[in-house]
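For reference, the chain that follows is the form predicted alone, supplied as structure tokens.
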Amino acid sequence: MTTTARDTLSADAWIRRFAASVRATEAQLTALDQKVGDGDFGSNLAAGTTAALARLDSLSSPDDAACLEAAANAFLDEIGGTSGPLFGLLLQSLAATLKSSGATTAALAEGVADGLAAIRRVGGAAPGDKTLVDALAPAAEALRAASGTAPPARALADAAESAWRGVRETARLRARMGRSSYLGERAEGVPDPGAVGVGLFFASAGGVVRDLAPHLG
């Protein structure tokens, strides 16, 4: 029997856990962004997840795709700045693939890959530019490598680990995009806040799976 994400991962729980982790770290995210950005990343991400929770609470049929689509629309419709719409694109891509292909590891891999492609088209960032792409790209690669062979628990744990490795790498990089690119070496040593947000996103998924199906971890 094939183990699907639906067996082990609730998108509703994923988004709610992500929102909780953002609330718990909002001050640290803001402090990071005050060093290398506009200083509003923590508040924007918190506003996005709060808006997403409100939309989840209004759903009449909260299946996984519907939850992800509702969260995507919250970020795309209600959050300004750069990061809100980018997270909205990632959630939108995940919603589309889970809706059409079912909640499998392969669908998660395809959704994250599509989200990464959409974010790169809109934002123009490449790996190495010191943006959230530096955490999302390795997470997408980890899911692609796990697709078809690993259950969602293992795949998402690998994605989270890879994303955090990407976060740590951004601290070493000199920014080539955004406000931090004007800071030169003064931004070195500081991880990119958007990349940290991506790390929290995948760590939240891994945490939900561990809670629901610890035997698959």
Second form
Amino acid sequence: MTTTARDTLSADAWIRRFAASVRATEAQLTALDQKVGDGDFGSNLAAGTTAALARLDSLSSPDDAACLEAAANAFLDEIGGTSGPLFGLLLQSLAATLKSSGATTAALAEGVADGLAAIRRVGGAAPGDKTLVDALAPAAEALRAASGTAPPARALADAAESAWRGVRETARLRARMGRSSYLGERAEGVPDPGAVGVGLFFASAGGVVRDLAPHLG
Amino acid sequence: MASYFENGSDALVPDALQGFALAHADLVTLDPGHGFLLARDTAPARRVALLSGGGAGHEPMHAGYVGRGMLDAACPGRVFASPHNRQIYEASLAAARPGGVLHIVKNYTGDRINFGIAAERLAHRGVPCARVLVDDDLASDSGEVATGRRGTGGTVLVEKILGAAADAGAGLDDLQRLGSRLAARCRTLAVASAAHTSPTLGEPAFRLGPDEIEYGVGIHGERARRTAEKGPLGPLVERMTGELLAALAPEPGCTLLTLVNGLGAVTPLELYAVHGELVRVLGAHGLAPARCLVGDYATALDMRGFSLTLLVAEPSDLAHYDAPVHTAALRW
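Next, give the form predicted in complex with its partner chain, keeping in mind that what was shown is the form predicted alone.
Every chain and every other molecule in the complex is listed next, the one we just looked at coming first.
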């Protein structure tokens, strides 16, 4: 397979699909966060994606990097709390690497790795702390492993699968960071809402490339 | 309990910023959209901008320290809440100098995260940015607290000295190192005999008996880990100072800076009595303040309490401390 990301990945479609998945699952995200956090994660993420859509609509040249940058700034500028802006950091790093290298698997891998590093610098969470890092780190690893050979479609599908594995793992963990850390064993059995958000993010990308790939030869 | 004078709780901070900017128009300009204050002029030789911020309710911190010889910009959040990363980011862009911008951050989780996000955004814009984390509060010095010591009153001394060093042309790395060294040699301990008035409820945030004090409060009205018996001032200051000295272990004859800081509702009469006791206790340990500050510098709304800060300085720090400063709350 020699498909390039340019053929199969549209950042605009990715973000729009992410926004749709967040809207469709907002109630479930809220219910999850009511169990382990302060209950605002669903609305936080929905506010971020809604703000991102508004910015996408007003872009004059919606190339991939510009779309990701617009979404990043929406999350960073307009959303309170911490998890929304942390998604902004991930989007910002993706925008930066896609801008310099185009939407290749290698650029996606580098962008996600940079975003993960930024999020860890800012929030201080390590894998195993029951945060969104537990879904993002395996997704970054899957992209890194794929970046030499796999086309972006395949690499993003792998990243989504790895992210969901990480999400399921968070259900077993006891939180050491974030709001749920105050709950001790009461948060056990519940997956981390931020990690679920990361799962939705990569699943949305995987969905876009799966839909498009067969039609683009 | 009296409630606050305000046009509604959401209006108080923006109203106060507006009023502050009008009162000190010679020193600062206000960006009302993003909610930060920018110094009108700091030393032309300054290569790096100094920026601080944190919750409102600590007045004169942070706005009161914007001006010549101290901060280039300050971003106050809502009462006791971190500023938004956008506020910090926009203020940093507005204040940044060719050598970049130094964030002086008090160690509270929200502040760390929001300043951290702003720093990541600045890095993407190619603006050099570094951070000094002030974590002087001895009461939160515990292995059980993963978040580390809180940042409180010592911030004022750190900002003053860094301001003079920045005026002298120090670069970002040097300022970051200097700030970290100062923070490491600075400890604060605070007590309160009555809580602040909660802005949302208009009632005391917690209640104490007439013979009780909270020993080891922060600056957000947090209760201390323990409630102690009140007793007379002398033994209280002795105990507090003893704990600070045990933590810092200063050599006799060292350059010691002290701050006796009111938390909002303690009278100057009392604060000077505290200072007298502090000097007496230090003297008994063979120590004397090289410089001292007494007054309300980092408050917690109307909390009835005070904090003691000791900073063990180098002689070069003393020269920076003595350098001229002209801000709303600190000038010499």
